[in-house]
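Next up is one chain by itself, shown in structure tokens, the form predicted alone.
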Amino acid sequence: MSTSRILIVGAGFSGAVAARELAAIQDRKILVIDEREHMGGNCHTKRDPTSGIMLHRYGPHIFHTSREDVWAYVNRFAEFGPFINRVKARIKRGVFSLPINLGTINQFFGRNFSSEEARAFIGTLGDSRIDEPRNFEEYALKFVGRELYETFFYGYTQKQWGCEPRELPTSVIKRLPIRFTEDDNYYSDRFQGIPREGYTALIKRVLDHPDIEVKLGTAWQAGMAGEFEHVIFTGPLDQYYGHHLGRLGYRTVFWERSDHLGDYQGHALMNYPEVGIPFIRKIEHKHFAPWEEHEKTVVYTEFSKESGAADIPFYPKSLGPDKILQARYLEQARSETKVSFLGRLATYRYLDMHQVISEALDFTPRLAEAIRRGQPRPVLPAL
């Protein structure tokens, strides 16, 4: 039995970032397994065979962060090319731009208002009798008003989640805003973009080190814990503990691909909010890529379903239940001596990709400095 290496239990940033980090500050060897077999996680990319299209298998990932040393981190290990997420949404009425904008709210109400008057016009269309959202659907009626709320937020949000947006907390809504300009970039971050090779590849740059060891095909055991000094485990949650209290609930996504010529939606996402439409939006692979050139197209049509027990789980609903089964199962990780959880999975939050690689950076440091000192080792990041 050795007492020297480190297990990281996942392939995908959460664990390639801590991987890459303790090989750089810690005289250890570091394995890495993961079930699949192939590096990235849902961030994994593949270029397609038939149309040369770098494919989003699990769905798309628009790298975007305000934090300086998270962009020159993913920007050590690859070139990244420009790309701002313009997402749309296809009604009856039209197609119009997410997130609401000032020329989303003139098209949808056919008027030209200045920032200042679609400002407060809006004001005017919120529910005033709601002082502090309690959910999803307070939120979106205070802010926005019913008309809105039911054309872009209702079906989408009720498709995707699988509940009653009323169901949801607001921090879900939150990640959506609400803009008095003209601006139509998804995001506000100060840096955006995707990379040219796809995030696999930056992803086996990152574990490229010679004190690290990647094992594909590999599932986590529960007797491979003896075998090391520590493992970090980033996959979910509950299955670390065998689901013993119960399972915790996630939505799952799958899609329908279909291939064409030429263009099919001249956009990367088109969402579908209306409710009889049972699929939440489309996504048109080749527009993730704006500096390559394809004849043909992929677009993949995407559904939401609960997650079973043989799916990949998407995102944690964290619904009540869910919430009191979360703090059960993190009362007995607390109490973990050789094991850190690190990572949405592990820890059962919705991040994006940047939050998750700021919290490997930000909690390597500490779990190496406390191995080094024969010291507590830290369990999981601040939560």
Ligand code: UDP
Contents of the next structure:
Amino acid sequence: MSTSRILIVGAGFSGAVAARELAAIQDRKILVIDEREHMGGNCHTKRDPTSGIMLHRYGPHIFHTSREDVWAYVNRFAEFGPFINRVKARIKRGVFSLPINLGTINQFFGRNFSSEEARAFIGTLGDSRIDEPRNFEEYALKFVGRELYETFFYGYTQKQWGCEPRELPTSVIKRLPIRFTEDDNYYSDRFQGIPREGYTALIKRVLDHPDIEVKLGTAWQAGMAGEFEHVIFTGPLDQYYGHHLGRLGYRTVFWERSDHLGDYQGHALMNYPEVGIPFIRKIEHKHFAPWEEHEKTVVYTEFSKESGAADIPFYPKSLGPDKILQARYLEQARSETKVSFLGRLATYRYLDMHQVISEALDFTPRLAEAIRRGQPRPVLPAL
Ligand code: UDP
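Now that the form predicted alone has been shown, please provide the structure of the form predicted together with the named molecule.
Below is the entire complex, every chain and molecule, led by the chain shown above.
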């Protein structure tokens, strides 16, 4: 193989966008490898042969962003159908809307508050002794109080992360807004949707370029690097280093599939925050494509567990010991000259699709310029 080639490890969003952007601005051949037999990483979607439903094979992916250029970018490669994520939580008392909004508050407390009354009421429930919340639990107790915290957050979080919420950083709960309006959109971004033909079709189009070759079913091996001018690695950071300092903590998720006729739960995502229930949510895939009609329905019941050596890592845990380990691996990563690390797994951060695309779009032109000038490669700000 010639040395003017670039190797990209991973055909998820990070790898695909980096490949496309490098191909667009550089006179280089790019090889993208992925150990799985499909493109799209954990965004992979596949039409189910029995029902015809587009399945989000590695869990629900709803695209949302406020960055106009990122929205325009993904729309270049796929037509998006309109989708607003309206999540519900089922508890013994009934079904409630998430994120916590005016409707949730009124239903939960049996009241008829206006926005400002609800704000004042929730203010009285919050723990005012907490000045600067230091973790997930303190943040919840300060801003919604114990009852809402224990009902909607405690059990779900303990099941999803396998630890006490007080061990998690505030950044995890800050992903969810608390609203005093009737807006029950799970996200607050300007743009939201789902590609009509799924994410794999989108990523396939991103990678469809004469200078990009894709080899699926091809695992990364350290010895490969020597054959390339540069490597962009999007797999797990600790895997790149052969786990020689230890393993970073990840959560993995897995599903039990059930098939039904008609409709199962009336919408895509039903969370089960109660501690006594072993799963965390039920996902009814056909509702991710409200523009389609299907007689049957497919439901995935989602469970979470610690990610072992043979599992697919999904969520970086980032507990105290993980952060120390992450810092040590990142220190090594910063000193590399021929390898760049991009994306959720390679930087060990809890990033969404739109964030990894933003980073790939921002990073790749700087990398291309450095390669062209023969200068040291740039480092992602996150590193
Ligand atoms: N969360 C919760 N109850 C819910 C939904 C979410 O306690 O019903 C917590 C949970 O800790 C989760 C965090 O809020 O990790 C962020 O939720 P989000 O939906 O952003 O997680 P995702 O599954 O998208 O990564």
